[in-house]
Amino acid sequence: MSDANRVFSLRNLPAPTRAVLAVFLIVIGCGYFSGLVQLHFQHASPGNLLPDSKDVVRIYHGEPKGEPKSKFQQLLEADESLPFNGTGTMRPAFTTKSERRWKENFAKLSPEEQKKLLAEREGERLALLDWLKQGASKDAFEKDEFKLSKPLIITEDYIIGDKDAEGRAIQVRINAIFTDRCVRCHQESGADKDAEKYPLDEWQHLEKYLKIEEGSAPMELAKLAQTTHVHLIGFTMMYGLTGLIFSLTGWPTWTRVVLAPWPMFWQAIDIACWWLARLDPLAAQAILVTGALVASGFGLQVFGSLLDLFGLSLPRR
C-alpha cells in the first residue's frame, strides 16, 4: 500500500472525527495563546510584549550585582512597574493590590485625602524595610513592637505610643503591617490563589525569605521543580497529541518527520536551559531562542493540521 493511500490519514477519517480534531486544535491553540498573554502580565517588563533577555536573566539567573539583600527586601524595593509576583515586585501590596476595590475607593477621596493615604501606605512599606535592614528581629516581630530608626508618617492603626512633634510614628506594630499587606494573600484561602502557594502566615515560612543574598536571587528551586514537573507532563502530552495529528497529515514526509516531534524536542531543551540558567546567564538568554522554537513548531503543527483536515495540504510524497 502506498504512502498516499494509508488508512491512518487525516483525509481518510470520517467527517465527524475530522471535525472533533479541528475543534481540538483550535481550542488548544487558543489555550496556548492565553499562556502567552499570562507570560506578558507575569514576567514581561513594562513596554514589552513578552519577556526580553533582561527579564529572563532576572527570573532564572538573578542579578548578582548590588548590595546584599534578602528576597523580601528586593521585592519591597523593586520598581512598582514590574510584574506583581515573586520575581517582580510587591510594592503594589500597599496600594493598588491592597484591596479588591482600591481604584474605586481611592477615586472617591479628595486630593488631600489621596495624598495622605499614599503617604501612610508608603510609611508602612518603609517601616517593613526598616525592620529588614535592622536585622529582621524575630522578637520584635512576635511581640509586634518595633522601634523605627527614624520617625515615619504611617497608618494610625499601626502606631504604638506617642508620635513625634510632627505627628510621625516612633514605634509601630510591625507584625500587623506584615499581616495586613502580605499574609492576606500568602495564606491558605488567601486573597490571591497564586500567592497562597507560598504561605507566610508563620515565622518558619517567612524566615527563608529573610536570608541575605548578593543582588536578586534566581527562581527558587522548589518553584523551578514544580514548573518543570507541570511543563514536562502537561506540555509533553499536548505536543504529543498535536505532533501525532500532524504526522497523519498529507504534507511531505520530510516535513512531518521534522515538525511532528519539534515542539517536544525543543521544550526539553528549553527546560534544561531553565536549570542551567541558575549557573550561567547565557543559558537564561538561550531560553528566548528555545521558547521561540517551541512556539513556532507548535503553531506550524496546528496550522498545518487544520489545512490538511480541510483538504488544503499538499499530496504526500
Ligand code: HEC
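Moving from the form predicted on its own, what structure would you give for the form predicted in complex with ligand HEC?
Partners and other molecules have been left off, which leaves just the chain.
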C-alpha cells in the first residue's frame, strides 16, 4: 500500500483534526522550550546557558571527593555564584538574599559601612559553620548559646556576654542567626515560596541536613524518586503523542520507524542515568548526551509533523 493511500495518514485526516494537532504541536513545543528556560535558572552555573558536565555531576552524583560534610556545611561553603538552591549554594542568604531590597539598601551605605556589614555577615556564616564543624550541638542550638572555637567579628545582635580585646565575639546566639538568615524563607508562609517546601523551623527538620556525608551529597533519594515518577509518566505521555503524530506523517518509513519512538526511548535511558549517576559520575555526564538526543528527536518530530500537516513534507509518491 503506497503512503498516499494509507488510511491513517495525517493528510487524510479532516481539517479540524489537523488543526487540533497543529496547535497541540506548537503549544507542546513552547512548553518544552519553557522547560529548558527553567532548567537554565534552576541548575545551570552562571554563564552557562544549560547545565554543563560539572553541574550534572554535582546534582546527580555529588562532588566526588573532598572532606566529609553535612548538607548544611556544603551549602554554606559552596561558591556564592552557584545557583541559589539545594544543589548549589545558600551562602547569599547572609548577603544578597538576606532582604528583599538588599541592593538598594546596600548601595545607600558608605564604603566603610558596607565593609563593616559584609564582615559582620561573614562572621555569622563562619559562626554557623563553626557550630556545624563542632558537631552541631542540639543543646547549644536550643539554649541559643554557642561558644565559638575562635573569636569572630559578628553582628552585634548575636553576641552574648563580653567581647575580646579586639571587639570580637566569644559566645553567640546560634539559633537567632539561623532563624534570621535561614528560617526566614524556610518556614510556612515564609519569604520564599520554593523554600517553604523545606521547613527548617524545628530541630527534627534540621537533622537530616546535619548528617555527615562523604563528599557532597547528590539530590536526595526521595526527591529523585519523585522526579522520576513525574517525568516517566509525563514525558512518556508527551513523547508518546508526538511520536504517534509523527508516525502518521508522509516522511519515508525508515525515518518514522526510527524517529517516532526515539525521544521516548532516550528519555527512559536518560532517567536510568539519573539513578546510575549516584554510582558513577560518568553516568551523570551521559545525562547531557541522552538529554540532547531526546531534545533533538523531539524537535524533529514537532517540526516534521508540522511541515507535514501544512502539506510541506516530501512530495507524494
